[in-house]
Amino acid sequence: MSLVKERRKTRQISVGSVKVGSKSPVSVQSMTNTRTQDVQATIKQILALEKAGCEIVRVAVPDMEAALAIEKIKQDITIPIIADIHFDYRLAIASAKAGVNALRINPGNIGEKKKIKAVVDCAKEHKISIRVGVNAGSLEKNIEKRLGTTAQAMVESALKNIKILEDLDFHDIKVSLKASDVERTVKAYRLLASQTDVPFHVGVTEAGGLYAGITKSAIGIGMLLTEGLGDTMRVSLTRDPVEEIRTGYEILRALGIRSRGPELISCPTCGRCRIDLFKIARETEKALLDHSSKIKVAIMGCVVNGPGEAKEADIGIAGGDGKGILFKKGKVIRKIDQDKLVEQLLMEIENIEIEKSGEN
């Protein structure tokens, strides 16, 4: 029996090339942390982004020159980039005329009709959709004087947003729910499922630090995509925004949902360990990230836990007293010295690679 409950149906709207809805993969995206306005900066975190496989990028546009610079950050990157606008419809507009896929905006905070129905028709014209995005810290001032900063008070946001633009004959419509807590989010997106068919935009805001983060976008996209709620993702991490790549698929990964790269066991260690299997585990963590290959391979801390607990594995190595051993599907191949272990379990990695590659 599955763990994922089946897909909530929704509609299906493009961000560039990447499709969003229920009939598409849940797609893993993330924001740039540089000033947009420093063009190299931003296209070398955006190219470090691509290849741990974010699959669209959101880019802060806080003023004119910001807007303007996405079109020279468009002409060295591949992914679909979003701009994320607060208030001023001008830099929306600027943006969409610049070359973005999408714009994130709260319809209600970009001001009187005139100014949304400009963005929006640009929006039309230009042929991008929109993230209607709200967040339980920056509701709109009457809502949250009748609801406070409830799940409630989120959803109601949404629908009034949704409707502001539907009725201007919008329909390329993302949303996202988000709060600083698992319960709050999860709340939002329960209630507001039933209440729309706009594919769902899952993420925990202002989620924390590494550890508070992980445990926090885990629990509660983890929850919401176990109930078939979702269809793009962001982990929210105040760190380089490639470890929230790298943490939303191992998320889809744990959930079966999707998987990108090898994946990657390893033993917690105990007192029968006689090798630096931290430093060896992190060595090999970060060599893979680059490898699209979809094997198993674990790092084990004695031979208790090696090719018996591993067995699956399409290759591992566990250690011994100085050196340790490299096996394949629980069968030990040979003994390698501690110094050679990564060096040469990456090598038969690359082997099984390109013996898989062949097959294909």
Given for the second form:
Number of protein chains: 2
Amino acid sequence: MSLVKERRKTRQISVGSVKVGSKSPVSVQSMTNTRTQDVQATIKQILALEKAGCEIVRVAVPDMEAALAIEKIKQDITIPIIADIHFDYRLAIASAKAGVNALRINPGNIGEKKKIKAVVDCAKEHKISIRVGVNAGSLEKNIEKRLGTTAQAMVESALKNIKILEDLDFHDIKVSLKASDVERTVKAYRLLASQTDVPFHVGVTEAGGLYAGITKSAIGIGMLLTEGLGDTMRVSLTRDPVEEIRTGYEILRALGIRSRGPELISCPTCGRCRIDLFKIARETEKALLDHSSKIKVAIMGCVVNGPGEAKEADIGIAGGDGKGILFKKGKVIRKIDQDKLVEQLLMEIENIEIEKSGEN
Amino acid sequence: MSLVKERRKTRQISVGSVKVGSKSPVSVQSMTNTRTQDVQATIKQILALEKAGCEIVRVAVPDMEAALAIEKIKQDITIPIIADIHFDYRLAIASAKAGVNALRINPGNIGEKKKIKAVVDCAKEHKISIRVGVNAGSLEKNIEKRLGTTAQAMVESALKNIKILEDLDFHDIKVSLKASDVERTVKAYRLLASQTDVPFHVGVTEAGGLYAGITKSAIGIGMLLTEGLGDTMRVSLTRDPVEEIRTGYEILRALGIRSRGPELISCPTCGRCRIDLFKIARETEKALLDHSSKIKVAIMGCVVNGPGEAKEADIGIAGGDGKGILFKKGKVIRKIDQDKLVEQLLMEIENIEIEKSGEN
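Okay, that was the form predicted on its own. Show me the form predicted in complex with a further copy of the same chain next.
Full assembly next; the chain just shown is listed first.
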């Protein structure tokens, strides 16, 4: 039995070619941090994100130039693109006309009802979906005054914004409820779960740098996914967005929900290790980033747990004194000098990948 | 209401000056990867670990020279030290005589009963505790043959090893049940939880490098801690062990269990950001590593969520065009040029720390 409960049943929506909802795999998204108006820089970053496995990308649209840039950006990228807009309904309409696949805009922040209706009509016409993106740091003043920046306040804001859209007969909605801490984030999604069938975009916002950011995202998104909550996710890191995608897939893999590329098991080393395992692990990891096969590779410092772990891996090494022992499915193949280890390990991995692809 | 359930009730044991069990805080440990026989290198690494907040350190004892080194290592360090021993009971006895605070040894692997009894008598005499460390990669052959490398097999191995010690009237035991995947690890601890009151050392073993390692540890240890399981922890990373300690505290902080040092909230930036926020966040994070105050610092790219998040922080900045706006408890203090931002932010942080320490 898996650790992960059955997915919460949701309506199904589309972000371009990607379906979001409980009938579809949990998708992994990110956001560019280039100036959207700088078309070439933005395309370059989106292509790097695509290569890393990003399935939906969001760009900031702070002005009309950024909205118009979307048309050119779309010509060179494959994945669907979402325009991130605050307040200005004209930017939403311009983004839709420029071919954007979805909007992230909170209708409650747009202003007059006729402006909201203009955005919704435009979204209907262009068949694009809308994410209601509630953030504990930017709640409506009247809600915050009454409820503070609590999970309850976030849920109330979400329900209010969803209702505005549904009252206009617009239903292609997903919703996010993000706080910069795990507790409020998890509580907010739990609270909203039974009150709507809108799909959930999950994430912890402003999670921070490498250690705090990965840790908070893994715990927060991880808890939600184990409870069946979450249809698409964004890991937020103060880092290159490609690292958000890597972390997103690591979360999905750790929970057995989805996997992408080889899995590396590697030991922390200890006083027994007589080989530069960190370097070997780093180089192997880097070389395997582009691989799409789902093989399991064990990189172990010594023979205490090495052969045992290697048994469960397709291939592995265990360090000796300046040498490594190469294992395949737990069977010793040969000894290899430390300076040839990565090269030979990668060669053997490629052989296994060729064998495996032949099996299909 | 917190996300974390009440701690599972356990017996209380000691690892030197550190108590381990449900009446004590969840402690954070690591393991050296220097040669234990190299006394100076090992002391240097342990002092770096102590500085990072490590509360218990383990060293590999593969031979008699390593066991004897413990006596010298202990002279220069403050935190308790555990000897990691496989099979050889003489190394356990020598480590105990050298002043080690605990042993990690599985009695079932020692061999003849009189050797086991010799280790247990020695542990009693020196008042040191023993960790039974079950690892899915190195289970007893007869158990693995029957049950495979499953969570059930790990639990059976743990119960067998605990029984050997308890039959010799030895009770100062903690236990770990580690696999290289989250699912087996979590299931094993859950299964054992109701079958013994021995404290749990929790961790996912051979978790891997930065992304996989932090993700698997955060999800696995995080899930266990939310269920009240876990009295001491070790994050396993194929990285400098100091990073294991940082990740350990990030896990505890994310769940609101313990905190250590300032908390950094920082945004991932987007196309709106007109300032080099990554550099500012990195430099601030690095400068704050040594700080022990528990203030909250927000580093935000723009004014969309900046002021909102800054409101909940003791201090924060939000980026403008080549400038940053400095906030204190959500109130704008002043604008600062980008190249002076880190310096002035750190100065203000130190002022707050001085104010706060005056309050106590």
